[in-house]
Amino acid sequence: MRVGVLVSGSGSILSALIQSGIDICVVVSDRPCLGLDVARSNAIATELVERKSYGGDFDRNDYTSRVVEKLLNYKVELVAMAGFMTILGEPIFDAFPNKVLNTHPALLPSFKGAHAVEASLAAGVKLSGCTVHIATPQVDAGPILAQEAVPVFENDTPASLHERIKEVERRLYPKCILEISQGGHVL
């Protein structure tokens, strides 16, 4: 199964996907980032579909259509968001129904959104974790494929907790994608 990966940051999740042997045919980013360098250093095609606006004039569906076009050019069959920080619109879900995956640094359905780690700490939970789910137009609301808990320690900071969650994420996400690509996980 041909996998396209969407990144916005350092590429640590992307590196884990590459090391697991997933057939990644393209990495697409919404901004110049280290993730693109990770892809290039592993001889994976890259596409920058730069997001120019973060204000009210941002046309989510137009931007999403440009991302979808790049993915379709590479004959992508499964899309893996790996720290991609732009919320995408309907065109990606139309082009890849039930084939867009995401990983989230909390145990969904709790603590949805971009600040899940901080929200977990603010709520005083004793367990946080990682969730792999099918992405839907509603943020962090799609069907859950896998979860793993991570303990929250008294002296945790957002950075320390997030790093422990990322350790789980780097193992759990590739495992799910490999199962799906080998037909073992039905979407």
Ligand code: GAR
The other form holds:
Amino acid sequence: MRVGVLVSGSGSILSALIQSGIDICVVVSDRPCLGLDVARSNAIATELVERKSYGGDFDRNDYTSRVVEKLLNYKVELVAMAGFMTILGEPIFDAFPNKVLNTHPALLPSFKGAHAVEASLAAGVKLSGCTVHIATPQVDAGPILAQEAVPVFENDTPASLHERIKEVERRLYPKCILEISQGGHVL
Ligand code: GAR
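Take the protein just shown as the form predicted on its own and give its structure as the form predicted in complex with glycinamide ribonucleotide.
The complete assembly is shown below, putting the previous chain first.
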């Protein structure tokens, strides 16, 4: 399966996906970021669909359609969000029904949203982890494919806890995507 990966950040999850041998045909980003450099240094095509507005005038469906257009240009069959920080609208779910995946740095359905690690620490939970799920128009709410827990320590900072979670994501997310792309996991 031809996989398109969406990134916004450092691209460490993307690196793990690349190393696992997944057939990544394009990496799309909403901003200039290290993730694009990771793709380029692995000779993977990149597309920057820059998000210009974070205010009330942001046209989510129009933006999403522009991302979808790029993915379709590369004949993408499965979309993997790997730290993509723009919530996408209906057009991507119409174009790729049940074929948009996400990894989230918390044990869903707890701690949805963009600040899951900070919120987990603030709540004082003793266990956190990551969730790989099918993305739907409802943010961080789609069917769960896999989860794995990590401990939260007294002296954790958002960075230390997030890194412990990412260590799991770098193993679990490629495993799920490979299972799906090799037909072992029916979507
Ligand atoms: C990952 O922890 C991923 O779960 C999270 O961003 C990180 C990306 O790390 N995604 C979200 O928070 C989505 N709401 P990376 O840039 O090092 O690959």
